[in-house]
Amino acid sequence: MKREFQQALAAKGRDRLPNVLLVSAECAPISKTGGLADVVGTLPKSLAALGIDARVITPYHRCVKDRYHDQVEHMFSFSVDLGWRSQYCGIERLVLDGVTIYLVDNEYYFGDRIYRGGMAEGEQYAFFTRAVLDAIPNLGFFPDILHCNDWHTAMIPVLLRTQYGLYVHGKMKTLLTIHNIAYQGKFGFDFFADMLRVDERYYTSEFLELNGCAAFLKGGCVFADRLSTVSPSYAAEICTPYYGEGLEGILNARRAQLSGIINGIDTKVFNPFSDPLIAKTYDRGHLKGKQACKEALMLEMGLHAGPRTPLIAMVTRMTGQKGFDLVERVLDEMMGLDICFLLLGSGEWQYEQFMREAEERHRGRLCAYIGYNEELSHRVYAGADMLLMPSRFEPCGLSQMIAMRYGTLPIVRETGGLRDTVKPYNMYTGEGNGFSFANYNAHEMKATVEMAVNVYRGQPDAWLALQKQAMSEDFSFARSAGDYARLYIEML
């Protein structure tokens, strides 16, 4: 145990680190739709290295059953009361890479998609909320802290404080991490009364009410002992009306209990020195392999250009949040800079169609891979020269960290975690690990792309130095785990 942790525990009259149970709708590698799963799947391993027993509880989704059913051990079953319904709930245990994962089993709620959408999704995670709270006393593992993640688990602190106060686990501390405040789980008051027996006195703006309905996330923001989000800048941004999505009032009131902790990446999975998915391995001292990766990627994707033509990539969901309206506005102008452009992603129809049409206009220099391919993403991170992330807002972002790990320099808008991780190139001192622009403006983005292209072509020594600086950054979860450990101890 770190000496600082020992001292902090001693000040609280304790001699052991807290047990932590992470509660999440998804957990990599068993179930994943986005970065939330990566955080929940990786953080427990890094906490274990610090001496914290951290485990996960998550739904037993169909995708998990199909892949891991022969590794799962049944623990116990019981009935969950969901309004007038009495539903079966099984608790299974899976130990994967040293992490204990408890799986909440119910075929009706978790036998299909991870997120069913609409009222069906609300009912899914109302069931999960109740199942988690009812299962904890029988797990054989008693957490000091419940670490809840996003709206799907945000009613757990509410029910714990209003309905479980006399239970053995009613005094557990709760931490709610907001990964994306735009998703809040809003439903009518009758939904909460029916599904979770929430008393009507909590249907006010002081507690659950938001814009005429009730919200899972609003309840969590009110009742959780501590709040966190996934970067310091995003923690500040969501306290403002522009980013707060209606929750800026409660977040400002609780600013002293709100922390911003940068996510990390799995540096074993994303490692250019040992990655089996890329054409040739390399490290920051020997970057010739990166050129081989670029050549192989361009051949694979049907791109043709000279040796000094930069390859700019995007690995992203194609939504307005990710800045695709900016890309749509100036992509043809950027192609006039004599670049190659590669997109890997999917999303809103209008952006997918725009990229298909752009591929036709710039055949041989632009490739739009509509869809997602995990193995291809590794080859893109290794083979591209630059990664474009012009997000309107970005709570943390992982792609820019992965790109830097592979010596691919990010071009980002200065928001949220992008601002906290990407240090813009300083032409006078040579400092930096990428390029950035401040305003959400298409031509400011294009000017920053042009600056990066000019450095790539005209200042190879400066470019090489930037690559090495980017690859030297520590984006491992070890750093994030230390910050979470300090927060957990503060909560005891």
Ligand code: ADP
The other form holds:
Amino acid sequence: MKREFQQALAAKGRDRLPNVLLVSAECAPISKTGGLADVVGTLPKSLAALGIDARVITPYHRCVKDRYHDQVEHMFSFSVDLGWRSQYCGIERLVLDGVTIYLVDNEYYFGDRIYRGGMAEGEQYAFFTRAVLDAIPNLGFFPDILHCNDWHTAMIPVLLRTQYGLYVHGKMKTLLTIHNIAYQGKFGFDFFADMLRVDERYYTSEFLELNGCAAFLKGGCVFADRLSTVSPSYAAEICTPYYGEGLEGILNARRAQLSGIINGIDTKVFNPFSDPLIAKTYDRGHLKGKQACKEALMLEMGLHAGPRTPLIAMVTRMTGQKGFDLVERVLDEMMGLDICFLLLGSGEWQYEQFMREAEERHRGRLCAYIGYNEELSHRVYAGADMLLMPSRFEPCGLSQMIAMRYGTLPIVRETGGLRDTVKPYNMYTGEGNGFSFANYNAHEMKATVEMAVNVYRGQPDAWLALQKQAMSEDFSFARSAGDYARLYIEML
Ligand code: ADP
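Return the structure block for the form predicted together with the named molecule; the form predicted on its own was the one displayed.
Full complex below, order starting with the chain above.
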């Protein structure tokens, strides 16, 4: 055990590291719709390396059943009370890469999509909430810390405190991590009373009420022992009305119990030195291969320009969050900087359409690949010179970290995790690992792109130094796991 942990435990009068149960609607690689799954899938492995027994409990979704049913072992079953309903619940166990995953089985709730939307989704995760709490005493693994994630699991701390306080698992400490505060699980209060038997005295702004509804996430923010989010800057931002989505009041009140821990990326999967998906491998000492990756990518995407024409890429969901209204406003002006532009993304129709039309206007210089393509994303990260990420808000952001790992310099807006990971180029000291701008303003973005393009064209040595600095950053999960371990110990 690390000396630092030994000392922290001794100060608490403890001699062993805490057991942790991560609770989540999705977990990579078995079920995934977004970054949450990656965190929950990777964190237990990195915690194990620190000596912490961390396990996962997640729904036995259709996609998991289809792929893993041969490897799953049935543990026990019981009935879950969901208001007047009594529903079957099976607990299955899957051990994957040394990590124990408990799967909550019910065909009715988890027989198709991970998220059903609307009230049906509320009922899915009300069931999951109750099932997790009722299953814990029989798992044969008693967690000291219950680590909940996002609104789907945020009512667990509420029920634990208000309904299970006298039971053995009333002793567990709860951590709620907010990956995206915009999704809150809002329903009428009668839903909570009916499904989860929440007493009506909790239907006040002090507890669950939010804009005339009640919200899973608000409950978690009030009742969890500790709160965290996925970057220090986002932790500060969600305490303000602009980013807080109505929860800034309670988060401000609990600021001292709110931490920001940056996510990591899988540095084995994203490694220019060994990536089998890219045209030529390279590392920070030998960047020649990167030029070969760029040429191969330009050829593949039908882009024609000289080798010193900067290639700016975006790899992203196409939503308002990701700054597409800025891109819409100045894309044509940016193309006037004599650049090539490559988009890999999918999302809202109006942005997709805008990018398709832009491709028509700038054929051979701009390519819009509308769709989700993981393999291509590796080639884009390796082949591009810069990655543009002008987000309106960004809890953590992975794309900028992946880009840096491949020596592709990020151009970002200074918000959330982007602010915490990208250090803007300082032309006097040469420090930095990318470029950034402060205000959500299209021409500020364009000026920053122009600056990056000028450094790329006019100061190749400075550019190379920036690339090396970017590639030297540690974005591994081991670093995040250390921060989580410290937090868990603090919570004991
Ligand atoms: P968010 O989770 O808000 O979408 P992140 O930057 O945290 O944004 O994570 C996005 C992840 O999804 C990155 O790993 C990125 O490479 C990947 N990604 C996004 N869009 C695409 C796409 N169209 N094709 C392939 N990968 C994508």
